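Only one chain is included here, represented as structure tokens and corresponding to the form predicted alone.
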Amino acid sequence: MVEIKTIQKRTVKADDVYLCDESKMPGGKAEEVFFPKNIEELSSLAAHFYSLKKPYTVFGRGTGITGASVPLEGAVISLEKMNKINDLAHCKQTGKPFLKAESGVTLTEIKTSLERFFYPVDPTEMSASIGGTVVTNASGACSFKYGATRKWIKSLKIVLPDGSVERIERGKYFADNEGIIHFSGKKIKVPQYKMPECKNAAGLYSCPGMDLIDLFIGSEGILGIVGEVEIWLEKKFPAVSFIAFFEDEQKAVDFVGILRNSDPKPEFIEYVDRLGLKMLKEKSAQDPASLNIPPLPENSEGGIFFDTAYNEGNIIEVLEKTNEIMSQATGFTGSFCAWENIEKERIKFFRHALPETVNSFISEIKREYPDIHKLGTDIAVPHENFNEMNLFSKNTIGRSGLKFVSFGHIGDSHIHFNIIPQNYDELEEGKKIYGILAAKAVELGGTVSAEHGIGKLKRKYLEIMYGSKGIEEMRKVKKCLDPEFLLNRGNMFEPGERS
């Protein structure tokens, strides 16, 4: 064990960066923050806090938007100094490439360390740490083709709440017929509930005969601290970027059904609605240099973004097939296509311009109402129920008169409705509507959180999804590994509920 006094630390200040994350959740409290440089120091810290029964919260890069890394009391452990990347390796059994990295390494650092390969998980925030993406089962646009983080994890080195260290290799520990996993001298009973059959990042993972590693992936750090990760990689190919515009939103949505079944399969399929295009047009007219987006075709009320990979020998074939696919669309008003890097970056910027524009509007409103924030849904449903969910959401928010836009990962039937309240009364109305939409998603077999997790801010929605019985089963798993509920207290469950 490493002596605690040798591990770098400092006192937490009132306005400290380690008291908040991108959620801007208020009320963060902690006494001190520690900066372990390796697994040994991390293990010693966990064992130390465990012996003192002192709560502690793990801080990755602070990019989460659910308050999961906001401490409520005790100490903070920042993983930013655990940032080493090992050389690329190949699996002896399969020959597949993989990379080993400490949990504080960012996705950008992983991307720049690779030449011929890439890590397909692509949350929009590339400054996120790899450990943070594991505990949230992060996804993003490309999960349409490649799936979420879970699929790409080869192994994890976990520091358990008592300080013990375990390496969990996929395929080593499984639940038996009674749903019990024997691990580290404990019998872990897997929660017994049905997971939604769509993209999902809400609650502890559960399925018959499940692999133990999947219990830790997406656990939001309540079961153990990810210290080191081995991730699978894919061979890197260039891609052509496309934007297709349509005369109304439903025809844009209908085109997605064609794209999902196309060959070659797009890397991702993204959506922007009529109000989003209108907002971008207005912003661009006011300040053209701030967006630098291509001019939008007239009478366009919906847009679909997608990338298609190619190799040097088949780019013409890919372009011809894509033209054939696009010819099947109705209500088509125009498109952009780019394969040069500078133009692809321009389209990528366009794709990400809307959420940034929404944030700029919120910043302006905050001048008069400092506690105002946007309300961004994270719901997803099975494909067959998307149209019903989409129309219900638009009609429900539309009847309220609240300003909103919708955009996002329509390839996964997962788009974000961003409600933009103009005052505190509208904020409260928006919160009520958020709950209504979350309940509807669950009714349609979907999830209340498809990619951002639950953290501390969305705990009431988790109960909508799994009920009090499901929450209690998750709590029992937590108690099995962390009897005093010391680690990341308050994530998923109310703090202090330990029975």
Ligand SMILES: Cc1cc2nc3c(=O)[nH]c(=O)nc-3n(C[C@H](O)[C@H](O)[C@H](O)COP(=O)(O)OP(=O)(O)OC[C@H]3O[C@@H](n4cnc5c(N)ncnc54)[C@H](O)[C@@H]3O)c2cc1C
Second form
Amino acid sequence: MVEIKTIQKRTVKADDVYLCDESKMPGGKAEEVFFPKNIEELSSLAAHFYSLKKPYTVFGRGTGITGASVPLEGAVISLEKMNKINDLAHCKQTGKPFLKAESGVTLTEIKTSLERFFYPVDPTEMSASIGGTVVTNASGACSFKYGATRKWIKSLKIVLPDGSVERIERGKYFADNEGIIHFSGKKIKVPQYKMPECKNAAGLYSCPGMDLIDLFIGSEGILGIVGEVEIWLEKKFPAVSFIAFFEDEQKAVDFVGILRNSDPKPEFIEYVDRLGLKMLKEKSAQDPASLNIPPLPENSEGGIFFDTAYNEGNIIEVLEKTNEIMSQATGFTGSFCAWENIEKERIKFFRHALPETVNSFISEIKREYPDIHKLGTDIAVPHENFNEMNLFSKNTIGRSGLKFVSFGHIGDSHIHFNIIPQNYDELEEGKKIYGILAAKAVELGGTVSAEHGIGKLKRKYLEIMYGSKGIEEMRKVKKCLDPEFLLNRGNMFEPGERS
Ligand SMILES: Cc1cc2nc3c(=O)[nH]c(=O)nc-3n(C[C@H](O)[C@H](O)[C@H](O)COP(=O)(O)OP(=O)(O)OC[C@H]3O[C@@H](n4cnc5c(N)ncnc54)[C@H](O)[C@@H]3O)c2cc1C
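Same protein, the form predicted in complex with the named molecule this time rather than the form predicted alone?
After this comes the whole thing, all chains and molecules, with the earlier chain placed first.
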């Protein structure tokens, strides 16, 4: 045990960075922030708060957009000083490469530490901590080919709410026939609901015979603090980048059906709708210095981005096969293709320019209406229901007259509808529509959050998904490990009855 007074800390100020995340959720409150620099200090802090029954919130890098790391009371533990990365190692049994890192290490730091290998989980925000991405089961464009964080975790070192430290290796602890996992002297009854069969980051994980490590991945930090992570890596390879344009949005969507099953499988498949292309064209015409995009083919009303990997010897074969795939599409208006880094960066910039353009519109509106924010859906559904969800979303928002744009991870049947309210009445209308879309996603077997999680801002949507019974089952798991609900109180659900 480390003496608490030797651990670095300071008082929290009124406008402190530790009171907010990227959601800009108001109302953050805490007394002090601690900066442990290793697992021993982290575990001592947890044990200390446990003995005092003091609530506290863990802060990774604060890039979340659901208010999950926003403290409502008590203390904050920031993990930014837990930032050591070990040397690359190889699994003794399989020879597969992996990396061990403390939980405060950022994705950028992991990326730059690797030469021949890469970590395939690619959330857009690379300043996120590896621990934060584990507990949100983060994912990105490439989860189409590689899956979300869950699949890439070899082991976790967890500090439990009572301060004890446990290493959980995948394949070590499983739920029995009754759904009970025996772990650290406790009997954890895993929730019994069925999870959606699509990319998902909402609620505690559950499946028959599940591995304990999956309960902690995606738990939004309510069951324990991730202190250290071992992640699997892949060998780096070159890729060709493509954008295909279409005369209407539905033709672009239809092309994804062909592309999804193509060989070689693309690294990712991303979508931009008619309004997205229009927005980019207008922004580029107004301000070419900040958005220098290539001229788009005439009559293009939808676009699909994808990257395809190649070996040094087979780039021609990959280009020919892609040409063949594109020839099966209808309503095709043109394409861009790039394999030199500088041109690939241009395509990537074009793809990333859309969310930034939406944010710049919101900033302009905020000058007149300071509390306005965008309403971005994070819905995914099983592939067979994507068309229905997409048309429903377009028609529902379209009928309201609200301005919106849709783009994102169509390979995973997961696109973000961004509603851009122009005043407070529209903000309220947008919130109502958000709830309608969430309910429709659940009706179609999907999720209310495919990658960002629930945090404090989306709790009511979690209840739409799992019902009050499901929430109660999650609450019991929480209570088993953290009877006083001290750790990350308020994430996913209200504490409710505690003891
Ligand atoms: C511009 C932008 C783009 C984004 N794009 C994506 C995207 O493509 N895909 C995606 O999945 N997300 C995306 N996000 C959301 C965000 O980056 C992720 O949720 C990320 O995983 C959060 O990591 P963080 O370290 O910032 O965690 P924080 O925001 O600090 O915390 C998030 C939650 O994790 C908990 N936590 C953090 N570290 C630990 C730990 N070690 N142990 C226990 N609990 C912990 C916190 O208490 C909180 O509940 C985006 C965000 C922004 C701002």
